[in-house]
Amino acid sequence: MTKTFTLDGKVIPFEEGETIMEAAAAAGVYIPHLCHHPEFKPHGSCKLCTVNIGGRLGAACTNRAAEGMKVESETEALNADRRALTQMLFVEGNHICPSCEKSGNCQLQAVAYHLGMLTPHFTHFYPARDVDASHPDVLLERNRCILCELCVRASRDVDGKNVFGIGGRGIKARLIVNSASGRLADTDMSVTDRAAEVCPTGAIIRKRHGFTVPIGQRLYDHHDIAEVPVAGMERPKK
C-alpha cells in the first residue's frame, strides 16, 4: 500500500526514504528553495523550504516523510519569512538584477519574483567581494555568491576536484578557491564541470555564453519557478 501524507492538505504519495521535498516534486507541488538540488545530498542552509510539520518547523530538504504526516507549506507566515530570508540574500551580497548577464536564469530572482519580493526591505550591506576572472573559460563572480555550497559539493561529489570551499564565518563568510593562489585559474576546474553549471544565481558563469539567449527568452521570463522543472524532479504544478 502506498504511504501518504498531506501537504497544504493535498494528499502526496511517497516512497520510504523520501524526504518531504522529494515527495512534494514527485508529486508536482513546489516546495521554494535555493539550496537544494535532487543531484546532491541535502544541505538544508538556506531555510527557504521551510514548512510546518505537525506543528514544528523543519527543512523540507531534510525532513523525511512519513506516514499520516500533515505539512503547511504555503502558509502567510511561512511565505513572509521566506520573503525575508530572500530580501536578506539580496542586500547581503551586491546583487543587481538589472546588470548580470543570469538575469532571466537566475533562482535567486526567480524566488524573490515567486514570493512577490518588491523592494530588498532591508538596508544594503554593499559587501567588498572579489570577482575572479583568471579562469580562461569560468568567471567567479563573489558578488552574487549566496552560500548555498551548490558549486562546493558538486565540484567534490561529480567532479572529484574539490575545487571550492566556504572560508570566514557569519557575515564574513565567503566562497573560497582552493589553489595555492586562491585563483581559480591555478585549478584543475574545467568548464565542463558540473560546478560549473549548478550555481542558482549569476556567481559562477560560463564565459562567452551570458547572452546565448536574449533576456525576454530566458527560463523565468515568461514562467514563475514553480511550472519550471528542475532537472532531476518532476515538473511541478502551480
Contents of the next structure:
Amino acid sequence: MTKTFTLDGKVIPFEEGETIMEAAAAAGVYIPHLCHHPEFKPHGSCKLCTVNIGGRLGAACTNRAAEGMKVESETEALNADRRALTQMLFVEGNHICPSCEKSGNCQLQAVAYHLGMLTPHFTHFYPARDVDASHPDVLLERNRCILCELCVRASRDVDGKNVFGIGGRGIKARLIVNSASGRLADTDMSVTDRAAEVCPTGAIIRKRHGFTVPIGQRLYDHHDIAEVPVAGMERPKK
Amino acid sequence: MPAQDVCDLPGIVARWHRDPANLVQILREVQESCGTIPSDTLDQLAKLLDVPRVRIESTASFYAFFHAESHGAYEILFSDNIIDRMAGKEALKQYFCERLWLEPRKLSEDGLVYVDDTADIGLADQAPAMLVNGYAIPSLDKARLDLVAELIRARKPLAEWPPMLFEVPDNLCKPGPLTGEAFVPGAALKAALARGAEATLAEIDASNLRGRGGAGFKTATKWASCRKAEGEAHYVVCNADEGEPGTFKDRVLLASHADLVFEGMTVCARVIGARLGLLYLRGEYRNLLEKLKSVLARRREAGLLGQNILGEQGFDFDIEIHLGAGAYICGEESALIESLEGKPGKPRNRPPFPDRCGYRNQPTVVNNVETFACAAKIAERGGAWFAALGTPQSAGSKLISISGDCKRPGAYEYPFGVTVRQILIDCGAEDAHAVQVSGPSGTCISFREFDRRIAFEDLATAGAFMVFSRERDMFEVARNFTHFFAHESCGFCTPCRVGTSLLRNIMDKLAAGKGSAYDMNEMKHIMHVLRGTAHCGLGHTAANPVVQTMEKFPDAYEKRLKRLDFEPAFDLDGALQTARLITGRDDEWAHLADD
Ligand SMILES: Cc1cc2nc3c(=O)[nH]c(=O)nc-3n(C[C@H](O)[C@H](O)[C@H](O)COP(=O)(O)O)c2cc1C
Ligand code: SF4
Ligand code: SF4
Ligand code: FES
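Could the form predicted in complex with its partner chain be shown next, to go alongside the form predicted on its own?
Every component of the complex follows; first up is the chain already shown.
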C-alpha cells in the first residue's frame, strides 16, 4: 500500500524518504520555490516553499513527507509570507526586470507574478555588486543573484568543478568564483557546464543568446509558474 | 605580537594533519603568525590541502576575525555590547584613538594600529573591554588605555606587556554546587566506571538534567539516542562558543572549573562510546587556551584521558580544543559542527540531528559547558541529589552572568526557581527598571514582572542577566541588539539575511528621528516573517528585542516618531545639497519646506 499525506486537502502519495516538495511535484502540485531544483540536493535557503506541516512551519523542500501528515500550502497567510520573502530578495539586489535579458524566463520574476507582488515594498539596499564579463561565453551579473547556490551545487556535484561558492556572511554574502583574480575567465568554467544553465534569475547568462526568443514570447509570459511544477524550464503541464 | 610575513604554512598545515576539516584552525594560526590572511595564502592552502580555493575563500571570508588586509601589528577591537556602551565604551574608544592619532576602521599611517568594534566578548561584568590581537583586556579606563597606548608606541611585543592587563577575575559572587565545592579530578569518572555506562546514563536520566545552552533539551535523552545510533565513530562536543551578549558564565567555569567540564565530557564519552572529544572555544576566549591545554595535559598524566582511562581496558578518550573566529552563529549546534569541519558556520538542515549525524556525519553529543559540569557532578553524587535541587521541571542550579546597572556584577549560582527580584537584591540593583534575561535572543522584562522566576517553566535562560536602571533608554538597548543580529546573521536564508538588516535600518531611521507608526508596523511584519520562515534560532529570535521593548516600553518609541503615517528614510532637502553647491544657490527657494 502506498503511503499518503494531504496537501491542502488533496491526497498526495509518496515514497519513504521523499520530501514534501518531491511528492507534490510528482503529483503535479506546485509549491512556490526558488532554491530548489529536482536534480540537486535540497538546500532550504530561499524559504519560499515554507508550508504549514501539522501546525508547524517548515520548508517543503527539506522536510520529509510522512504518513498521514496534514500540509497546508496555498493559504493567504503563507502566500503573504512568500510575497514578503520575494520582496526581500528584490530589495536585496538590483533587479531591472523590464530591461533584463532574462525577463519572461526568470523564476524570481515569475514567482513574483504568481504571488501577486505589485511593489518591492521594503526599502532598497542598492548594493554595489560587481558584474563579471571576463569570460568569453558566460556573463556573471551579481546584481541579480539571490544566493540560492544552485550554480554552486551544479558545478560541484554535476560538473565536478567547484567554480562557484558563497563568500562573506549576512547581508554581505556574495557569489565568489574559484580563481585568485576573482574573475570567471580565470576559472575552468565552460558554457556547456550544467552550472551555466541552472540559475533561476538573470545572474548567470550565456553570452550571445540574449533575446533569441523575444520578450513577450517566453515561458512565463504565457504560463504561470505554477503550471511548471518543478523548477526551471521544463515543459508546462498543459 | 605577530611576526609579520613569517608564516610557516606547510608547518601549520602539517600540525593539523593536512586535514581540510581543520581549516578554521589552520586559518587562525595563519592569522596569528602573519597578522592577515593574504590572497596568495588562500591559493597555497588550496594546494597544500588539495581542496578548491573557493572553499578556502568562503571560510576565510565568513569569520569576523579573519581579514585579508593588514590590521597592523596591533589590532584593537572594542567590545560593543550595550553594557560596554553604558560603561562609557564610546568615549574611551574616542579617547584612545585621539591618543594614538587614528581613526576607527583605518589602519594607522605607520601601519601599526587598527581600531574597530566587535560583538560582546564575554566580559560584561568587566565592561568596557577589548581584544588586542585576540587577547582580552577587561575593565578599561583612561589609565589602562594610556598604558596600552604607551606599549604600542614603544612597539612592545604583546608577550612583554604586563600580565596584569590580561587578568580576568571570576567575580564569583554567589557560589553553588558547581562553583563552590572542591572537586577532586577523577572522582566523577571513578563513580561512573564503578557504576557502568548504562547505570551512569540512568543517573543522568534520574537527575532530570536539561541542557544549559538555552533550549533546555533533556540531556539523558540526547545521550541515549547518540549511544544507540550506529556509526564508525562517536564524538563528544562541548559548546563553549558563549556568544550570547551578556553571558560569561561558561568563561568562569572554564577558567576555574575546567576539570569538572572535561570530566563531564569524559563521562559522556564513556556513556556513548566516543574516543574523541572537541571543545569549541570561542576565539574571544583565547586567553584561556594555554591554561586549558595544561589542564588537559595534567589529566592525561593522571590517566584521566588517553588510553585505558583509570585502568579500564579499551576506554580510550582524548579532547582537542578548537578555537572559533568571531561568529555568534557558531553557537548553534549544527553551525558549530560545520565550523569544526572547516566550513562557514551555517546551520544544517535538520533532521537528522547531531545525535545521529553530527561531526563528520557521525553520532555526536553537543552540550553546553555547564551541562557537562552538571553531568560530572551527577556522576559523582547521583541523580537524586541533583533532582532534589531546583523546581519540578528545572532540576539543579543555574549559573547566571549578571551585568549592567548593579553594584556587584559577576557570576551567581542559584537553584532554579529564584525570582528576578531576589537576584536584583543580591547583586545590588535597587533602581532596576528592566532586565534582559538570556541575552538579546531571550526575554526583556519590565519592573512589573520582577516576581517571575528563573526556570524552564517561566523564564528560561542560557545565563545572561543584564540590568537596566530607570535612566537607560530601552530603545537604544533594542537598537544595539538589532545591530548585533544583523551583523551576526550567517546569510544563509532569505528572511534573516535581509530581514535583520531591514530591522536594523528601521531602528536607525527611528533613532535619527525619522520614524513613523508605519515603521513600527513594518517591524512587526518583519518579525512575523522571521518567526515563521527563518532557518534557525537566530532568525526566529532576532526581532524579539524590538517587539518586546515596543510592547513594554512604548514611550521609548513614541517619543521618536516624527509622524504617524509615513516618513521617508532619506532627507529630501539634504539630497538637494549637491545641486545647491553646483549652482551656488542657497536661497529659500533652493530648499524644500521642512514641516
Ligand atoms: C543562534 C544560536 C546561538 C547559540 N549559542 C549557543 C552557545 O553559545 N552556547 C551553547 O551552549 N548553546 C548555544 N546555542 C544552543 C545550541 O544550539 C545547543 O542547543 C546547545 O549547545 C545544546 O547543549 P545543551 O543541551 O547542553 O544546552 C545556540 C543556539 C542558537 C540558535
Ligand atoms: S548566480 Fe544564480 S544560481 Fe548562482 S547563487 Fe546566484 S542566483 Fe543562484
Ligand atoms: S536564520 Fe539567520 S543565522 Fe539562521 S540560517 Fe538563516 S540566515 Fe543563518
Ligand atoms: S527553501 Fe525550499 S525551495 Fe528554497
